[in-house]
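Let's start with one chain on its own, the form predicted on its own, as structure tokens.
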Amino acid sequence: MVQAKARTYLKSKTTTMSYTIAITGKGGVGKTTITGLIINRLLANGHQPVLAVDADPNSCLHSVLGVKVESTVGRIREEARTEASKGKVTGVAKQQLLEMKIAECLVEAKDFDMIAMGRPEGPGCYCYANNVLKDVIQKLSASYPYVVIDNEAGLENLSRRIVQKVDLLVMVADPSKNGIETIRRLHKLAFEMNVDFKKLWIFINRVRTGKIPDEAAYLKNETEADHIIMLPDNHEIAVFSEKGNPVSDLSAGNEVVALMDKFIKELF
């Protein structure tokens, strides 16, 4: 049975101009943890409700946010495709079935809801399911003033136009030379893909020296980023990541939390 709130969202005719934040970066740089921190600090500063979208096939945002995912859109997409191939449903009924099943994937928390995309497409034609997926995400997004998307490594999700435009694009890198070079490639790729974004923040994560690396100092001019943000290597966050604890349980005096608050307040 579809959750009441999910059913309401899918039937809602009210359109909200959502503020959309998309986070990207190569794997292992702390992208998902930063996504969780952004969501957590949005909520803490009164910007709610938030729709959290886990578009990373690894699907670990739920752990960072402290919620449990029972099913993903990827799994539902597979089930709907299988049923359609067997001729069990056709036409309008097929679309309604897929929409209702995806609605059941919505995880409801106190001040945010979350939907996980799950694994990427497998072999075969998924055009129909992808089109419905985009429609459902758009309908869900229209009911939330804030949408935060944890993308898979790279900009594939944005290029597939799961969302049409982004208010804030966040790129995350580690302080290594290769990490900074990845940001340059991602920035170039964003323009090649015509990704529509209004603001760009670049996070240099887990910095141990207390200053932005020399390689990163040139990024602001090269990318015209609104902010180059240095996040220090943080022991508490490292322990939380190892144990799978939610970022909402971080101490109030955590340095990274304080920095995130500072920049969240500058957004609005």
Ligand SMILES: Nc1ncnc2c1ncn2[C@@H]1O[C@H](COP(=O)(O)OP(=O)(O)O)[C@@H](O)[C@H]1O
Second form
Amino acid sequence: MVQAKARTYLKSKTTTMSYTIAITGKGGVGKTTITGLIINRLLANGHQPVLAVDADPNSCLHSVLGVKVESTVGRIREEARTEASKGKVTGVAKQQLLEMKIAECLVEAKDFDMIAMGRPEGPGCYCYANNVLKDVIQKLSASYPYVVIDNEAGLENLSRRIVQKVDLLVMVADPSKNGIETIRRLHKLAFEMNVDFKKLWIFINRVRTGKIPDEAAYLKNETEADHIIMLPDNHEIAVFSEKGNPVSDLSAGNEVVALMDKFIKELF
Ligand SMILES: Nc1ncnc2c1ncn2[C@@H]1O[C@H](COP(=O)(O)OP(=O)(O)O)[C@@H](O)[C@H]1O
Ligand SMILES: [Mg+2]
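Next, report the structure of the form predicted in complex with this ligand; the form predicted on its own has already been given.
Below, the chain from earlier opens the complete complex, with every other chain and molecule after it.
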């Protein structure tokens, strides 16, 4: 059933202008958790269907979203590369086979679908497979009104134009001086790489002092961010993470969920 649906998406001629949200930041700062919460609040406010893209090979967006991943685009890409090098399949058939296999990686859940990129490339030439990947991601994205991408630490996916346009760029940092400095660097990099984004939200995550750190207060002017959002270190989220529970099961009164809800409501 998943496959049938995925194939329909890929064959679809009608393209929707999707609203794309990309989450970036250093490893371990809370990107995946925040991605999960953004998706959860989009759905709770009737913004669906959402395509969740796990573009971080070290990530576990699926467990934050409470779904299982059978295969990744990375694995398919590697298989395609091996087959191509043996000269087994060529031309249009090769392209179609790869597209179909990538579509089969799509995990279908209620109101959202998820696709995981998997491992980065090994040695050898991936140009062909990468181009198809870019193509498929674009085609897939066009079938969803909302696309949310959990990225790896840098801005590679955005700079390689695998993700073309971003409506909301989300940068996540911890409250340390180094964390804030990373945001400055990321912001500079986004401009240098001509990453095309319309809005910018900066999350200072896991704050334990109850207030935005002094250093972070300057960020709004420096980056012209639409919001600097402070998220407290939350006991329930920590417990959930230890158990591997999805964010959709967090209690209705959770302060981080409530904060995210407020900002998502304001976005549309
Ligand atoms: N606001 C928060 N309060 C408590 N724990 C959090 C919060 N945000 C993230 N965490 C925890 O921090 C750890 C790293 O978060 P994660 O989202 O995996 O980071 P990243 O994707 O940037 O590597 C996880 O165990 C997660 O549950
Ligand atoms: Mg992550």
